[in-house]
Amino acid sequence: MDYDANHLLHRLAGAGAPGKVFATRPGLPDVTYGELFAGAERMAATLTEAGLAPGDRVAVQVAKSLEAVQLYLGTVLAGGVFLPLNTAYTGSEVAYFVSDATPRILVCDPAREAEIAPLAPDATLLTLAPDGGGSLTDAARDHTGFRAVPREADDLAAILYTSGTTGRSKGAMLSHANLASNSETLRDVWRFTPDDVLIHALPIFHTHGLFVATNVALLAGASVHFLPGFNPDAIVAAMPSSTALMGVPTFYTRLLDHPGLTRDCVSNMRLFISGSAPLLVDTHEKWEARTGHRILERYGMTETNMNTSNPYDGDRRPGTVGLPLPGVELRILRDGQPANQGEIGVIEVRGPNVFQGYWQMPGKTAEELRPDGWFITGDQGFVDADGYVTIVGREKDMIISGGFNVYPKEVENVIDAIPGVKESAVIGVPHPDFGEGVVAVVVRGNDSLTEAEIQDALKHEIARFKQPKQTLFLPELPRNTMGKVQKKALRETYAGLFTD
């Protein structure tokens, strides 16, 4: 097999020895590197036979499986552009993505074939079931071997759609070089080697599970415990034979509730990584007290892969997302000018990890990607004297109340430190006098906690204009599949709180 002509694939295929186990799966046979890439070749041949040409999109909405990973590898091997879709998307949502991306091939679960087929009448429809069955794998059995289609560094390897929490979803175009360079950097800074065994419990329709967890493991020649999803029992059971876990904050908060999480259980583990959403300082502290390990938090985006990471060696600081990765530049701008040290502004990044623009949205690309390569992330944060980056929230989440800027993260940090508070989300909603009123949405860890107790605790901690004008209690905060709190949904729900 010759991958030398393929920018991403020759890297992914080059690390693991053919006979080495790539994946172990609950109740299923182990899969070696050789078997993984042989299956990818069969997928590539099948896609090509179905009409895929270099640069064509392959839209995929299927459950997590090793066959789905082979489909990803096979798409890139065949010169296609992989377009994974969240399995929770409804038919109407899928209709938007396929009409925008115009895929040549659309792969879905057989159970949804009748629903999905009419959405892309010009695409070839194939199916892939959670157990690996379906018309795609049926057709793939007839093929053996495939020579990688040559692709250049700047050719597209994938399109990932943003979550759409601030408007119409945009397709972030990621090149072979974007993915390969970032994964190689992460492999090195996080010290992944062929001796590692990664617990893979993340979905693979997202940057975190596919382009971080999967690609890093492949590039390192490591093995994975390939789990269908987050299951605390399965993760705890896998820890004694594993060395690393990549997760979202919800993983860690729920694992802390598991009685099997002990220092003996994690004695073989060397690294716990968290991302996709902010990790509370309280969770950091409880995890270290329970396991003796400090979680390594990092920061990335759909458009950039990973930008920063707390150090492998050195101080992993709770509340921060660490330092810019090697090769990644980061700056903070305030009113278009460089911010002073410790001053909050908009984060911009530049480097080989930064995407190629938004699919069929040149105007939006020009708004967010400067001609000199700086990407305007829309995240607000600051850099301290040691270079550590702290994110305080999205620019669109900032609240302007009575003419004063209120940064939600600052208020949330104070509220989260109050005894009896499990977590909080601070939002701004229309207010007749102040323009926007600060509202705290709180999940209680103590059912007796009252709004008055929260207000009293805040009096001496933050300025009056930052204090919530009302505190609401919910059993849990709305989140997307990667654990991010959906503040847009909260703002919509409580838009009339002060005006009705």
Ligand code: AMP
The other form holds:
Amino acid sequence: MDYDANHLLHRLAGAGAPGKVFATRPGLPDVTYGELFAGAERMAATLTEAGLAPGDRVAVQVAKSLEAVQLYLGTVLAGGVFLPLNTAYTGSEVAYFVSDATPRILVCDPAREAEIAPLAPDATLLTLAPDGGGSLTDAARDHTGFRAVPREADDLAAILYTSGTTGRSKGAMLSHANLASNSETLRDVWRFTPDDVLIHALPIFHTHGLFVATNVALLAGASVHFLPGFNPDAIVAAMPSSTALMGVPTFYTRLLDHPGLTRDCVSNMRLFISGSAPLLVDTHEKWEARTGHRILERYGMTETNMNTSNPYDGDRRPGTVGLPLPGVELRILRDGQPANQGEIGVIEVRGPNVFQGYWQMPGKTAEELRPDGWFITGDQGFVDADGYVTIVGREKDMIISGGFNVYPKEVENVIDAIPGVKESAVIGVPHPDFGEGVVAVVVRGNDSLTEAEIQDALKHEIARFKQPKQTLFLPELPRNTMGKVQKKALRETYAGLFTD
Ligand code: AMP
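Switch from the form predicted on its own to the form predicted in complex with the ligand and print that structure.
In what comes next, the whole complex appears, and the chain from above leads the way.
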């Protein structure tokens, strides 16, 4: 294969020997690096034949499969822009993304072809089924070989829409250099080599599973156990022949409930990584007690790839997201001024990982991406004396009660430490006297725990204005696929708590 040096594929395709196994799959044949990239070239040829020109978007809403990975690689190979969509999106949501991104090609599950086809009259529709069948792979079979379309470092390789917790979902434009540089950094800091076998159980429509897991494994020339989704039995079964797991915090809490998670089972594993949502200190501690491994927590987002990571060799501090990655600058601004050490403010990052802006939203881009390259993440946090970053929540989740700022994370940490509490989410909802009233939504491990006991435990721990005005109990917190607690949904549910 012949790739331009700037081309993401030049980096991704260079590492694994053609005969080496890239992926093992439950009940399916192994796939070698040679087969993976030969398939990607066939996809590239098929997309080009279907009219794809460099810079065109390929929108994809399909189940996780090796063919879907080949479609990602093939799109980039052909100079296209890969645009994956969450499989849970409804027709009307897909219609928004298609009208916004105007893809040249749209690939969907054949089971949804009739529903999706009318949504994109200007795009060529191809199908890809969960088992790898469909019109895309049928057409690809007739092709062999494809020469990569040359791309510059800043040319787009992907657009990933943000989860859109406020307002319209925005398309984050990611360049070849954004993806290549971040994946190379992660491969190096996490020490991935061809000897690694990564358990890949994350979805591939999100930055975590697509870029962190897939790109890092490819760049290292490593192998993956490619699982269709999160299944604790399958992960426990894969561990003895694996070296690393990348997961969201819920992977870890659910695995802790599995009796098969023993020191014996993890004896071949060298690294457990968590990200996409905060990992509870309790989960970190339980994991270490059970397995002897300290989970390595890192922090990133769709727009920036990964920003910080706990160290591989040094102290992995629970409750923190570690130190800025090599090449990534991080600062905390408070009322527009640099914050002092330990002071909470908004996290900004700058580096080769930071995206190119929001697709067709110059206004939004200008609001969040400064002309000198600093990206305003919207996350609030602080940096301690050793440079470790702690995230206290999203700026929009911060509560202002009676004129005082309440950082939900601080209150959640205190509640989570109360015996009998599994986890909590603290939100602000409209309050007639205070503007916003603090509400705690708590998941109990012990059903006899009462609101009064929680209030009592908080009395001497945190200032009165931070204490919840009401505590509610739920069997579990609402979460999205990536394990993020849906605070917006909680705020909507309890919006009338103090005003109705
Ligand atoms: P997404 O763009 O969907 O990947 O979401 C990115 C957001 O997830 C970040 O802006 C953070 O708010 C949150 N996030 C990611 N990793 C962590 C982490 N380790 N701890 C706390 N929040 C995180």
